[in-house]
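Only one chain is included here, represented as structure tokens and corresponding to the form predicted alone.
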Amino acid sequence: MKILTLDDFDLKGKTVFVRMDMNCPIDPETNEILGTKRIEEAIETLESLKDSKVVIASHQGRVGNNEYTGMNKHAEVLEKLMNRKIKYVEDTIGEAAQNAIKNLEDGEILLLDNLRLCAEENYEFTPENAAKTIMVSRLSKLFDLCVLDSFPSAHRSHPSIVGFAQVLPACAGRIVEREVRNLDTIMTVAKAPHVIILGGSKVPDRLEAIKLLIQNGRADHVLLTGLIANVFMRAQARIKSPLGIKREEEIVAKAHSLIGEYPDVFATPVDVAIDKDGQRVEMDVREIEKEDKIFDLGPKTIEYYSKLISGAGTVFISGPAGFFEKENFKYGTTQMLTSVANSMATTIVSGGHLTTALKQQGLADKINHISTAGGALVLYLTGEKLSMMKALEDAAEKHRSK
């Protein structure tokens, strides 16, 4: 590989910094970690730095939204899981942050509190620039060695993921390691069709890899579910009324021109589930009032999806179909796992919703490869390259020219 890991370094009482993705699915009721799969699948990474003092740096959430919280029930899921004491600090760039790290001993490993508690974590720099922020420049003194192992965020020029690859040596922790080797091992077998699922919530993001997927020869069909099957059937005129998102207009002309130029490519729902009064009633989408608020796909729409993914030579499924964390509306998620496990397909499931539902489910031996990545793995799969990716390279061409 390109990059460098875990095991081109001597990690025996180095002080590490691992920027890893703990972001959970979170109860917007209660506020407790519904899924944690990515916090499960830091401890291989952790086990191989056993002789080194580690600190651990995530984002949970993004400001404003119900996923925003705190690290310390990540702090106590860990340390139930790995059977050993995970120091946990209330700071991230300040001064108790960093008397916490300088008193770390060999073997021990503290969490930082949730990064985007620090402003510059929730703009994208250029690596250059991410180099010079505050977070950056006042932690990197106190480490030894970067590890990057956040495949979920790796699109992203957060601070924490490109800026200090670029002081510190930097290397691939396990799971950015086993991400790249299985999904370029699974994209040179990949066959047509390609059937594309993509639901959840970060729509700018879907529609920009869209096209890409579509231009790349990986996007033969693209099911919508989710808020991105409303936009798109806002722009096809049969939702009526405005979806009350932000930049509505320009995203919603984005879907409008992709159908334009791609009319066989999508499907959208042809009926849905909608909350009344905290019941799942479904209608066909010509049916839809001003006031209904869309949680899941249809019946209807299930099983016209589930002929198509039954035909797929590879599928490829990311995010949930609905408000999957309310059980009345997990339906539709769940039905779209199963047709994807029982197809004869290469299948490729991606976010960490959809890695809790695949559990919940047991489901996950029938597919070929799962990753808590979502947006990141959608853009992989374009053949993009991610920042995070860019950054690890260019920081083992720097340790190679030495």
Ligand code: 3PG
Contents of the next structure:
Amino acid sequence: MKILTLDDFDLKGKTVFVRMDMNCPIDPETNEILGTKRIEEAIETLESLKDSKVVIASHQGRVGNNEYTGMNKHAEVLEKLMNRKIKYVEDTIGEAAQNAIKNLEDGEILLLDNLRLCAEENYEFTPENAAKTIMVSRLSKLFDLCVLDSFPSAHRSHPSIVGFAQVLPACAGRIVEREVRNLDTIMTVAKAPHVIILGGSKVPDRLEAIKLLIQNGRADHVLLTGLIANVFMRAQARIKSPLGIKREEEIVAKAHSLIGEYPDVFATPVDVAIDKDGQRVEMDVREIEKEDKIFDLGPKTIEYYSKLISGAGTVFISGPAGFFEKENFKYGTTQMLTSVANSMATTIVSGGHLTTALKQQGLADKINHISTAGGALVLYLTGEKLSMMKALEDAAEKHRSK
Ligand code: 3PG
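Having seen the form predicted alone, can you show the form predicted together with the ligand?
Full assembly next; the chain just shown is listed first.
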């Protein structure tokens, strides 16, 4: 490995900044954490740091969306899972956070509040400029080591991801170490045809990655689900009214040009499920009316997609197929996961929501690699260098040349 791991450092008595990704699915009505997989995953790294003073930093949601919350519930979940005290401070970089860090004893763990409360964490920086942010300048003085373990956000160049590694010794945590090792092994044995099933709501991220996946021979068929399927159906004029997403016209135009460029690659739904007065109603895509809100795939689409999945050499699925938090619209996501689990292909399941759904269905042991990362993993598969991996490689080079 080109990067350093926790095994390369003497960790005893050190104050360690650990960038985790505890961004979990949140119930839009109750604000409760719906799936704790990303919090569970953090434990291995925390156990390796049992003799250190540990400060966990993570984001949750995006400012203004309905998954944007504080981290108090995450602290409670971690405390239960580890059966030990987890300190929590309702602050990120201010005096309260700094004092809480300074007061830590060896073996204690402190969780900071949602990093995105700090404005800087919502912007992308070059590593050099990230190192100059107020967040990194204030906090880095308090640490001996930076551990980067937030693989799901490895494609973001936020200060906490690329800045600390500029000014502190830095290494990968156990999650990043495992992801990189497994994915590199899988990619060397991956066989065609490559079937990519893309869903979820982060459409602009996905559009950027799709082209690279196709160009790099990683996507022979792209089966579209979730909001991204709606965007493509709008580009095909099957959905007539606006979807109400940001920069919609530009995004739909991109989808339109992708279909034009690669007409044989994309598969879009042939039927869908809509919400009518709280009920699931299935219909052919030709019957979609302007006012219909599409929340899931229909059964004919599942059959169509499942045939393509059964003929695949490698299957990669990322993002839920519908509004799976709602009981009525879970069907597409659970059926897609069942088809992937039953296929003979090498299989990768990606993203916090799908990992949670897979666990609920008891299908996890039928999958070759499960990653709580979504967009970061899609980009990793394109062969693009992720910002966090670059930060870790640079830090390793600096460390070795000392
Ligand atoms: C994810 O869930 O994909 C990561 O936590 C990154 O979140 P972001 O897309 O809001 O940066």
